[in-house]
Structure formats: structure tokens, C-alpha cells
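Form predicted on its own, single chain, as C-alpha cells, below.
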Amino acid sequence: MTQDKRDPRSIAAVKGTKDILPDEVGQWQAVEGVVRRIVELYGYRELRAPVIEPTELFEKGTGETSDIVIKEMYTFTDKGGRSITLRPEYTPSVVRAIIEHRLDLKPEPLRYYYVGPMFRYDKPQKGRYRQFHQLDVEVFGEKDAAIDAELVEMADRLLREVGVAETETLINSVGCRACRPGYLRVLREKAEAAEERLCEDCRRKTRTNPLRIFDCKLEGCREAAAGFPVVTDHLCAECSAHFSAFRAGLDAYGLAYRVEPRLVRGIDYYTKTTFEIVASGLGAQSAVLGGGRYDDLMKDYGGPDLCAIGFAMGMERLLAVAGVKPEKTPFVYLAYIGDEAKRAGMETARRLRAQGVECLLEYKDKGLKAQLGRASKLGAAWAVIIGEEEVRKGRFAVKSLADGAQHEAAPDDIVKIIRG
């Protein structure tokens, strides 16, 4: 039988999106709490930009030849005829905000972070959704390679704080606009000579940006790319010195890392430093975060000449391997019998909440036994029992649901009992 399209059961979430239900939200909040605490220790402050932006913002910054722009953006024309895109990444939005609000003229450091949703039309798979969530961290105007090392150290600390133990840090340099063109010419020649071994997408990348061939996960392409020249053999003196200083900074922090000369980023604007931290337990897509420098991006948008570095971390992937669990908050369940007791319960709940005590008072026609069973099932720490006799005496029964101990207390004294 064909299901009625008006039947609400026929409506499901859009493919590639996911409801985060109440029993999952606790872990999200716990991990986000650690994230905010750690990054703010390093002087970063939250910047919240709109979910929708002009399409040209991403075409200009992310790169017209990038997979994000070519295949993955959610773009539509609004009622005013303007092309609008649901943000696929966060960095261009931060750059726009700095320029639009002249944040570079303020005394505060240009260090920002954000935790929230991004949108990419991609094949849904483990840990990857079409609406996904990222932590983004950005710092502008600090060119010393020491900030590169500090950013990686902060990321490493953050992962350890949320209980991700088995990780590996991969680093590379992708050069700059002075030295990379020469490398790309050599790389393109090698890629063209090996075209028959490359997939159709990598053949396209050979013409548009051969650096991205290293991103391909197909075994044939990876085998072919293994014989290609590496960018670290073609760095200019400035990029080479910066990479050496970056490594020295990581050594100073005592961080283990591996130089991966084929580590690139899938976005056009990266320069010099690139890095990834990979974690076990995520399968083939093992990167839990990645980032690097983008020293030319701000001026490409017509803003001040400010260098920058940052990273993005997928929250869904992080939660898949994080060991942080939410702490259950003890709460009070108010059980009542009769209308007068209900009114007394409402007033008691108001008093307790005013003192910071979580209370649950359910307005359902249930007997006392059913209400106490409900309190135990929900995991309440205490039950406050109010009936006609308790209302008359002005003293309520306060029962510990952990050990069954029961006390009698006036409404003003309940907090003393439950807080010991």
C-alpha cells in the first residue's frame, strides 16, 4: 500500500543530515565545553558569522578549482536574485568579518574560534555528513613560525583533554606564491606523463591544480603520486627557513611529528605550513583535524596585508573517538497528590530552581507509586513527596532515591538536605 504523503511518518531528515537527540547532546556539550575552555586559555575569542554568505566569498577564497566549489557547495538564488551559499567552511567568513568591521584596528589579538554547522554536498559516510559541525580556530597578523607550533600544541592538548589518546601529527610545507609555481610546473609534467594511471578526477586536477592529486584516496592514483616530486625539494629560502623554525618549535614543545611531503590541503589559499592530526578508530578517513597557513588570503579580499594560520576539526569525527562523557546532574523529582499539593509543588519547584537546583514536576494524572517509579526510571537523585497531610503540616517528605533514606523538611530546608 502506498503511504499517504501527508502522513508525518513519511517525512524524514534530509539525506546526509542527522538529528542530535537529547541523550546524545550531553556528550556534545561536554566536548564543546572542553574545546571552549582550552582555546580560550590561549587567548582565542568566539566570533559567530552568518550561516549564509554571498557565493563569491567562497569562490574567491576557497578557489574556483577546489572540489568544495566545483562539487560540494549548497548554492541557491534568493528572492532578490543574489547567489547565496550555505557556508562550506569558516575561514572566508572570518576574513570578511575582519575587513567589514575593521577588527584589525582594534587592540585585541586577532585570534578567533567558532563551533557550529557547515554544509557540503558530499557522499555521506562514517563521521561525514552534509550538515556537519566544526571547530574552527583562526589567528591573523602573527608571522612567526612559533605560532604555527603553538597552534599544533594547542590542538594536541585539546585532543588529549577530550580523551583521544592514539594520534599522529603530520606536517609539511606547500611553499608560497614565489616558489610553488615552479614546483607545479614540474609536478604537472610528471602527472601528465602518468595520466593513464590516474582517475578521471585526477586528470582534471592535472590541468587545474596538480597539487590536489595527493589528496586522492584511490590506490592507483596514490601509487602513481608516490613517484612524483615533492614540494619540500622546491621551497624558496624563506619557506625553507619558516619550515625549519616550525619544526624547531614543535621540538621545543616535545611534540612527536612526522614530515609527510605529500600532505596538502584541498583549498587554494594555503601557503607554507600544513598539518594534520590523525586518530585511530576512524577508518580510512582518519584525519580528525587539519590546517595550515594562508598568508595571502586577507589581501586577496582587498583587506590589510595580514598573514594567518588556523585549523578546522570535525566535531562528529572527534566525538567518535573522544573519551569525555557528560556528568549527570542530580535532580529533584516532585511527586504530588491532589490539587493543593500540586500548587505547593509548583511553589517548591520555583524556590528550588531559584537556588540553582534542577527540578522536574510533571503534570500528569498519576498516583504516588507511579510518580516515584517514574522518578527512579529518569534517574532522579531525590524525590520530594507532597500530599494533603504534608500541605497541612507544612513539612514535605524528602526521599533519597539512592539509599531510600527519608527526611521531613519545611520547604525552605529542602536544599540543606539534598546538598548535605
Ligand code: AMP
The other form holds:
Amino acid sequence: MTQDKRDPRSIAAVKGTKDILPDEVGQWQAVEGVVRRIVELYGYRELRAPVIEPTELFEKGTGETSDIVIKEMYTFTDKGGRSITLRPEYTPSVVRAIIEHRLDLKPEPLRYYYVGPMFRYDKPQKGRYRQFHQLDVEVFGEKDAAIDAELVEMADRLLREVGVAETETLINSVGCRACRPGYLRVLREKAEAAEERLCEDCRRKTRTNPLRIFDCKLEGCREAAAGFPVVTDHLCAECSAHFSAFRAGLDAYGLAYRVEPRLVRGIDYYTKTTFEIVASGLGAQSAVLGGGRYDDLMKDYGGPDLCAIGFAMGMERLLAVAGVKPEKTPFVYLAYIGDEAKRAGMETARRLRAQGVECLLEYKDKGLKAQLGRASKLGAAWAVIIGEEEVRKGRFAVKSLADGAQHEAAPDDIVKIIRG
Ligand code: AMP
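Okay, that is the form predicted on its own; can I get the form predicted in complex with the named molecule now?
Let's see the whole complex now, leading with the same chain.
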């Protein structure tokens, strides 16, 4: 093996990725806890798929005209010569897993969720990373627009429960295979006529997928696109009825929303409903979640003809606006002097931990004063003090660091004192 000669101190995390350090993890766990509790209330169950997938899964699913596939995938050839990709999104993995394990033949509802890392080689900035985390939620086999509305209601509840105050829900319908081609023809004509006002990327999109022009953030393209025809004026009867039923469902829940006919989203497979929830306080990257229907994807992968809808929520963005704070578990610091006291401390910690009490002993050969100093600095709720005298008597000092009250107790009685 070749020896890496670089100074290890010079190695930093890969650009666009970051460590989630222990003092942040508490909030992650708190938010994830709420997220899991809420989605399980709606009947979703966790499905954990691998981080790596065959590249063609995304080429076929996410779509060859999507920015994700064109520019953003982390793809490599493994030692067996296979093209492998670090998943940039989760939906294709769920669809693959359903087909591979024939989950559609089971009686359980096809409702799945997952919280984990995704990878996109995007330009890093605030709210946009190369490794980021998503909550992904998918439901299959329900074509009634009531599920579209329920999904948005669930997303809304989730945001409320994690303490996100101000949000706006944007909705749209992007049509289906029956009505979209007609719309795309009209849109392409308009885009071609306005070509000199479009950026190079949007000129390419005019040929590959003109819908994507609406995603461009450049002022010139946005101005040009403002005059383009909108998809909602070209929906077939079925898509139009579905969109009305979706809106009626949201109205029945009393949820506010805005129809945004230019909300197309960056993935190829969407049909009918698309939606996005934006939160104030996030700056330029304000979309906290986005999703939609993808009624043809399962069938396109060679699976059963099952319609589907889902959304993905960006966990980093959710955490940036979440009000939920982690609960701090009170813990006991055991301070000891001398070898016998150390053994007694180790045994006492073992007993307390067996009863579910968090304990800390630091084996650093420090004096009692220094250990008690550490206990308060670290925010221990209690200090158990064991010196030679305490070992001899078999009774230890138990000190509340909140109010300074001191008790004396046999090892078995400590838990009663700290639990009040
Ligand atoms: P998408 O999978 O592109 O529909 O995105 C769904 C959600 O994931 C977005 O609304 C963001 O909250 C989040 N997201 C997407 N890309 C990134 C990224 N590069 N960094 C951080 N969050 C992201």
C-alpha cells in the first residue's frame, strides 16, 4: 500500500459536505424523531435502500434531460466494471425495491418513507450541499386526488410540529402523456421564437425539455418565460378534473395554497400534481420540500402499472427553520480518588447505567476538585463523590449540581435520590 505523505492535518471534508458534530446531532435527532412519528401516524413505513445503485436506474427514472442526470451525479466504475451512482434522489430506489421484492403483492399499503443522505454535484452554497439529507415519502397505487391532498396536509402538519412558522404551499399540474405533448409543442414554438432572449442552457432545454426553462433563475429567461403559455391551460379533461379534486381536498383541510402554473420541478417523471412548500428565513434556497405524482414510472421500469405520488424534504433546510430543541438528558458524573474508589465508581456506574441512568467517569487521574470542576462545566445534574472514607463506609456523597444539596447514600440507593 502506498503511504499518504500529506500532513493529516491538511485533510478537510470534501467540498459541499459537512460533519454533523455532536452538539448539532441532538437537534437532528429531535427533528428526525418528530418526522418519523408523524409519517408513521399516516401509515408510512421505513424502507432502507442502498446508497449506491446502478447508474441506469437514475438515467431511466430521474430522466436523461434532468439537470441531476446531465450534470450532478456522482458516478464511478467499480472494480467489476459496473457503472455505479451515489443516489441523487430516493424515488427510483423505492420503485426498484418494490419491483425487486414484489412488495405490490403484499397486503400492506404501499406507503414508504426514508431519512438519509443524497448526493448531487451541485454548486455548493447556503442551503445547497453535495451531500445532503432528505426525508422521502412515497405512496403507490392510489390515483384518487384525495391522497395528493392528504400528502400535502401531512407535510404541513410535519412542518408545524417541528416548529416551522411561516410557509407557503405552491401547487400545479403538469399534465400527463395524453395532454403534455400538445402543450410542449406550443411551448417549444414560443421558446424558439424567443430564442435570442434565452441563455444557452435554456436554448438546449428548448430542444430537450422546454418545461425546464421555467426552472431557470436568470432574469432574462424568467422575463421571456413569463410570456410563455402555461400548462394549466392545456390540461386534458382527466388531468383537469384531478387538479380540481386536489384543490378541493386542500380546501376541505382548510390549507392555504397558491396555484403556480410555472412550477414544473427538475425531474422528468412528474405527471399531474406537483407541489412545493417554501419557508421564509431560508434565503435564496427557500424550498423546504417538493414533490408530485409520477403515475408512469413504475410501469416504465417494467413493474406493475401502479400510479404514485411522493415528496422529498430537505433536512438541512428543515433544521435551519425548525423550532424544536433537543431534550437534554440529566447525567451523573462520578468523581473518585484512589484505586479502590475508582473500582467502586466503575461498579456504581455499571449499576446506574443498568437502570437507565447516564453516567460519566473520566479516567484521567485528576484530583477531586478538578473532577468536580469538569462535572459542572459539562452540565452534569449530579456528582457522585467517592473517596477513601466513602469506600470504607460504603456510602457515597451525592451532590445536586443544580442547587448544591448534598446527600449520602449506599450505592443501591443513589438512583432513588436522583430520580426524586
Ligand atoms: P428535489 O429532490 O430536487 O425535488 O428536492 C427536494 C428538496 O430537497 C428540496 O426542496 C430541498 O429542500 C432539498 N434539496 C435538494 N437539493 C439539495 C441540495 N443540493 N442541498 C440541500 N438540500 C437540497
